[in-house]
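Only one chain comes next, encoded as structure tokens, the form predicted on its own.
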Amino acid sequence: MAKTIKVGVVGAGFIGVYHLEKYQKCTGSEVVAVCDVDAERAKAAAEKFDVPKTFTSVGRMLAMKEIDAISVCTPNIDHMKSTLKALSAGKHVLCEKPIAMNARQAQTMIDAARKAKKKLMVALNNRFRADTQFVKRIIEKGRIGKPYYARSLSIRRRGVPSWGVFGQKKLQGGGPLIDIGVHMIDMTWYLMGCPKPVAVSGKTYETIGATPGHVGEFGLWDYKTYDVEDFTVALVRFANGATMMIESAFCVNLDKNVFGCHVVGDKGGAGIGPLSVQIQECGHLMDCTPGDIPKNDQYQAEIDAFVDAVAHNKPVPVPATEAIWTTKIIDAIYASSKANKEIRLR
């Protein structure tokens, strides 16, 4: 029988929260401790989840040698910084998306991970979606043919955050696209089969988030320290020939909200925000989508499934050696857009 799993949680807001009660429900771990800057954060946190210790020093949290792994869920720029001193603390790690600021960290952490021989799972929870798995295995068992061409959708008309760093580079690396952005397309690249970027074509704009005069679903938001994207695209391809159609806003002048994905193969087609399947048969494109795919807790199969692979020393499903490459396209699109060329990938 696999020992329960003592963990830390590192950042008690808005997602280091989530982490906490989804760990309160995972019966193999037990938090035993929780870290943030805020004092009186980490303390709230704690009374509300039964959390023995409180810390305000990420070190001195992982000095308690009962602490079996952590998870990152501070701002972007500290996500490098807490997952080294884990992992050399001899922690493995659930580390936030995205990875990293960018890919030159990531490879950082990976080789750290390696190093110290620990656990490195990157937060990618829309892998663990009910409707995810779905289309995974419909594409698995070659119901659309061979994916060739793919659309990872991540739009908010008027949605920048009105809490948080989410609109400063400096901490955060990027706006929507490093934010929701990453979500979208990890999540159909894994439905691709994670075939090999070799290319990124992209372009940023920015609009809307500095001006004034602005409200959003989220309410108002700093526009004086908004200094990330409003609006991205992208045409990523791959080594495979296939192709991906990225498109990422907090706020852009279009007609709704999309979020999801669209796989295209040469038998058919599957897609998820809305699900939705389509099948070649007797000559015709047919709408085979079903009506009774359950929805799951994501967050919760997801902090289930780490738990899983360290208490049985099973391999990470969400790997940081995949992670990585979501993140080499974030900055190649970046760096497209910057250049007004595209990008090659290595």
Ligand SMILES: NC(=O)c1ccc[n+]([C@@H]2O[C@H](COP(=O)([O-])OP(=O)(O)OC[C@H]3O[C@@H](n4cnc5c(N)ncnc54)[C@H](O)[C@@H]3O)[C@@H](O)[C@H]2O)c1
The other form holds:
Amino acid sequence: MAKTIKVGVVGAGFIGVYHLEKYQKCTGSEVVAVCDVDAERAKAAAEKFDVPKTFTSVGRMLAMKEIDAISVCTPNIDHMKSTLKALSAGKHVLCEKPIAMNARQAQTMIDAARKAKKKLMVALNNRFRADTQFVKRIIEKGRIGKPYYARSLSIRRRGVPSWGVFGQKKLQGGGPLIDIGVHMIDMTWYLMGCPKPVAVSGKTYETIGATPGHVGEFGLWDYKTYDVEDFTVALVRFANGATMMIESAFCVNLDKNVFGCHVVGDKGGAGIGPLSVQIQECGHLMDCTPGDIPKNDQYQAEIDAFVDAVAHNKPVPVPATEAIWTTKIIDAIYASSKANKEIRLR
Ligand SMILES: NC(=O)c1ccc[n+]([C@@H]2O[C@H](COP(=O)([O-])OP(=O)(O)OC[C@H]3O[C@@H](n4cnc5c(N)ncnc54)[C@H](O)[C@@H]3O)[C@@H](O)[C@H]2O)c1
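Having seen the form predicted on its own, please provide the structure of the form predicted in complex with the named molecule.
Complete assembly follows, chain above in first position.
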């Protein structure tokens, strides 16, 4: 029988609490410590999830020899710092998305994981959805043919988080593109078969978020500290000739919120949010969306997969070496918008 994986969680905010709950439900893991710079938050989370030790410094938590792995659930600005500390202390890491503020930081993390011979997985939970896995199987079986175009949409009409630091560029690295865009770009790219991006053209807009008088789905946000983009549109070209169109927003004057993607091949198409499948048969494009895919707990599936990889020394299902490509695309979109030209990727 595999040993129980002992885990420490860094950051006990919105997503940290999810990690705590899922590790405690996972049969192969046990949370032994929680760390937050806010001592009260760490204490409240520890009480709720029956965690024996709390810390306000990740360094002190990492001194616990029994910890095998940590989850990094802090704002983006801390992802690299906590991950590097954990790797050099010999711990495996599950890092929240985006892997880092930019691809340069992500590469430093990848190099450190390689050197430490420890696992580094990125929490891109949308890959673990039952509908995503179904579409992945359909595409891998060749049912839509060769994917050549995809749309990746993460649009909130008025959805600036009213908690955390999501509107602050220096702490997050960007706005909706790096926060929610990262989920859908990664999921779309994964469904397309992870083609190599070669060029990116994008434009960001700043029209609403930093101005007063708007109420969003999460209530009022701090418009005074808001200095990230509201909306982004971009086109990514891949080495195999395929393209991906991206739209991402915290606030935009469109007709509806969308969080999904659609992948188009030469024999059909398939998408998520909502799930839909089109397949060409007898000269017609048929709608063949299944109606019986049960919703799963994508966060539980992600944590279970990470724990399983650590416990059985298997490759992690979302390695940092894959996650870095979405971050390279995002970096290039911001650079393209700033420079007003297409950016080539290597
Ligand atoms: N996968 C998802 O669906 C999902 C959802 C929400 C957030 N996230 C990601 O999770 C991260 C955190 O987001 P959140 O919504 O939980 O934010 P949050 O503000 O609710 O929580 C962050 C917590 O980290 C603590 N913290 C900050 N710096 C720290 C440090 N150096 N050491 C220890 N604790 C520290 C804060 O006090 C806070 O409690 C972000 O990177 C975000 O992109 C992922």
